[in-house]
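Here's a solo chain for you in structure tokens, the form predicted alone.
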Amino acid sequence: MSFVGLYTGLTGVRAAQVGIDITGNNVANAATPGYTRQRVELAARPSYQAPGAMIGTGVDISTIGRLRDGFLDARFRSSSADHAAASVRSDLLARLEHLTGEPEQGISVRLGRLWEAAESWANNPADAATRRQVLSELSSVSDTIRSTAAAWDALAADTGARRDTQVTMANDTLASLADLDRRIADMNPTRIGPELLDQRDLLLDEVARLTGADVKIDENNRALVTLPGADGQPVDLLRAGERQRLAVDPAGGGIHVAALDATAVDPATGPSVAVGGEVGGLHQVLVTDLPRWRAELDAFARTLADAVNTVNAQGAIGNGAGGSQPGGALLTFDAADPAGSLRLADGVDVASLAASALPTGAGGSHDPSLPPAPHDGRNARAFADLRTTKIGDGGAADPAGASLENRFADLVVGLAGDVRSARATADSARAVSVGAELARMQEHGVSLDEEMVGLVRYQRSLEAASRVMTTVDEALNVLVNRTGIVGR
């Protein structure tokens, strides 16, 4: 028995105390976002040669480690970026569909009322009330198409502003990450607190979620953030403390990597990158989905106007001099924005509706001196048949075309299909992301049950080590103070 035993017990007490402190810190941070649980790693101290055997000298604390798994980090960040992009696209397409008002209050309802009014007009072409009803419903259809286009344009503007805000947020997060990474690099490695590493990992998570970038810690313990370029090669956003920024090219509409001091995006010097995550989802909807469906609505508005005007031009209206003339255009639009500008043409009234066919003379051609037949509803019937008549893109009848009803149904069904597909993708991405997050939390997060077991274990270890010290002290007391006095 020697004083070595006291020191051996002391090392056990110290190790147990540190274990309790670390476990207590884990419990205190169980709900802290981004916190990585820590573990005390112990190592046996070197033994010494005693008569007849090697005897250990206690325990050392080799390190206090963070239970961090790089593979789980990469899996979670990739899946969270995919989920963010899919979720944003699903939400925006659902809003786009909602803005159509289908099937209760949208364009299809107005078109249905127009065809019903046209049927009444075809059955009674001289009735002024049915003519007014047709004109009213035609105006209602154009108003609804125009308001739908305006709502979609507002959604596009809101999406663009949101994308720009998220780009700014990504750049700010990148700046915070670069600053923290620089602080960590400048510190003595033995003095870097785990909380700083947790904060850096949290910022890496956020950058990945916003941009879908490949983020990781390189071999020099520096943060590395890259995005795939247009040529497939990675483009650095952050490497060894050197930071770039994301910028939206206002002319081309793409997203580029630009220098921090660049005042404008120059595609020649700022490489275009494929951005994912939330920014990428917003960008895809803005440059792909919204323009595509807006073009579909424009095409329908243009075809509707052309078809209505073509049919009306094939009928006869009074020319004011007792004769007749072909009907004029009922609808007008700006070729640059058909759906957003569709409206009744100036001066259109009930007299502009051509119900009868053009009166013909002896040669079979239109005779302007003849008035429209008051009870001839052949052209009004052709107007009502626009509901099902196959029409080409120019508005004329075309067996290879599609009816106005089918054209709009295709638009609505196609949009609904896109919404369903986007929602299914978002649900799938969410399931993968949640699974990846749970797997990471099981490794990185704090399990209170496990920490309770750890506390009990360290408590027992502390009690046992203390008992060792007490036992050695008592033995030494006997050896020092009682040896040689037995029997007195």
Second form
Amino acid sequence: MSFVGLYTGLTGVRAAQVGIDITGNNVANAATPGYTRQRVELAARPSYQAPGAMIGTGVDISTIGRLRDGFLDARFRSSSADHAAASVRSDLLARLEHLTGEPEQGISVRLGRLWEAAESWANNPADAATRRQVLSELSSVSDTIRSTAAAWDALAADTGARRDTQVTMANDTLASLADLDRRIADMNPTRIGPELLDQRDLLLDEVARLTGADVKIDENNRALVTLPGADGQPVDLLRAGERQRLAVDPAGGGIHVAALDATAVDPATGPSVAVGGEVGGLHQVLVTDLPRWRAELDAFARTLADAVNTVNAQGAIGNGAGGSQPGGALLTFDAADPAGSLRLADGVDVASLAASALPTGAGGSHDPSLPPAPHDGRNARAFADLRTTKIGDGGAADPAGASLENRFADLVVGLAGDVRSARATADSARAVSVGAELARMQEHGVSLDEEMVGLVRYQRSLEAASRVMTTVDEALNVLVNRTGIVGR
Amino acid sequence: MRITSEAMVLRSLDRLHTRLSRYERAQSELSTGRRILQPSDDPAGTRRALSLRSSLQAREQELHNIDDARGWLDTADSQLQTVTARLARVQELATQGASHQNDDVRRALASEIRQITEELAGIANAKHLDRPLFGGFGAGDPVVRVNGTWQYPEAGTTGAPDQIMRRVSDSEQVRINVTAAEWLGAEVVGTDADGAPVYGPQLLNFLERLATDLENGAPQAVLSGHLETVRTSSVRVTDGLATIGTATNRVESARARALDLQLTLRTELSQVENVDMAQGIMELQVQQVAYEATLQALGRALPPSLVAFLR
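Next block: the form predicted together with the partner chain, after the form predicted alone:
Following is the full complex, with the preceding chain placed first.
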């Protein structure tokens, strides 16, 4: 019997106290984002040689473990980047679709009204009211196309601004990460608080979500952020404390990695990289999806204008001198931006609509001295037939082409198909990402029940260790004070 | 598997979100009555709905066209029926004139024929909805009297007749007019300033000649020849009537078809676009119950823990 037993009890009390503190910290941080649960690692102290046996000397607190699984982190980070990219694309395409107003208030409805008006006009070609109706529907169709194009352009501008903001945000996050990483590197390894590591992991999560970059902690406990370059070789964004930044090339529209001190004017000097995550999703929509559908709308606007103008040119209008001439262009557009500039041509009025066929003279060809027959609605009928007439890309009738109505339906349905597949991709990416997050949370997160059990265990352990001390104390008391007083 | 409170919250939120969005979807489908709210809900269905709707619009317009065509055809028909009756009377009068030699009687007959001529000219110039019924593409009167001779003032009366068409189905157009020249006939009545022939309505000018011949006491042979001309004129009018009748039949059967198609298209469109009400209500109910159950399950599952139990 010696004081060793007392000391053994003390180590038990200390270990239990630390256990309770750590448990308390876990419980307090149960809802803290990025918190990794901690656990006291205990180890038995070395034994000493007592007469007859090796006797242990209590317990040591070896470490406070941070229960983090790098594999789960990597899985979560890549799936969250995929999810961010897919959901951004799905949202943007859905907004693009929403802006068409189909099937209730879009261009298809206005087109239907235009053909109705044209048919009434064909039935009553000389009537100013039916002609006015055709003109107003024609202008309504072009207004709708123009406003759809304008809304799409505004969405593209928004998306561009949003991408640039996210690029800035990614650079800021990278700066915070580099800063924190340096502080961690400068520290004595034994004195690094787990909360700093949690913080760094959180920033790595954010960088991965924003850019889809490959992030990890290297063997020197430094953060490493790389992006795949154009040739497939990884390009460093952050390695051993050396930080670069992302920059959008204003001319080419690509995303590059540029040195921190490079001027904003020429980011293209840095290598071009394949960016994923939210920035990548926005960028992809901006350079592929939006221009593609805008071009489809342009093509439709151009074909509509060409078809209407071609039909009008096949009919006759008065030439002001009592004779007739072919009808002029009704719709006009700027070739650089057909959908955004489609409108009624200058000076078009009810007299510009060519209802009748070109009057022919003795030779069977158009005789400009003959006036258009007032009740001849043959060309107006051809106009109304544009509803189903198959036309080529130049606007002239072409049996191998498609009707205006089908062309527009193809556009709407094509876009809808894209939206649908983008949504499906986003949904499955979301499921994967939520699954990965769950798996990580199950590993890294705090379970209150578990902590309660731990608390009870440490409490009991503390009580028992105290008891050991009391017992040893009492035993020593007997030895010190009561020994040798037998019979007194 | 280790369950942590954070994971439980995340998963619960995820489930709630899924449930709520399904509930919302069922609710908006039912409140709009439509299955396709955005084209992306069902791209193939949207394609069908767009084409069905446009077909439906076309059928509606055709029904308008058919009503309009019926107006034209009925008016032309009743006018030409009158012409047939008048020509029968002319035949009667001409036969009488050929047998009666009394000048007073003949003058009376001639005067009635002149009246009929005026009436036929009136019919030829009749209007429907403010447009010359028998005028083809022209806007003015089809026949006018110049210096006692009936003429066609509009150009083009001698070539192919102006055909006014109405579309009555996707692939079918029906002619709804006959021109004055078709049932009055045409003959050269003079030349214009450029030396080109001027045409006039053969029947009207013939009736004028018949009246004059009756007044002037023309010989029996001439009058008998005129009787033959009246008969050929009647045939022309009957041809016109037949054209109108055939068109009326086609328009009628087109109307039946259009009405039939309209019904079919409406049914199909509704099948593509609309929510089956009974099913929609059931779906909403199911989603509501599911959502409430999820809420309740969460309400029961989240608060209790060892913390609460140990208290």
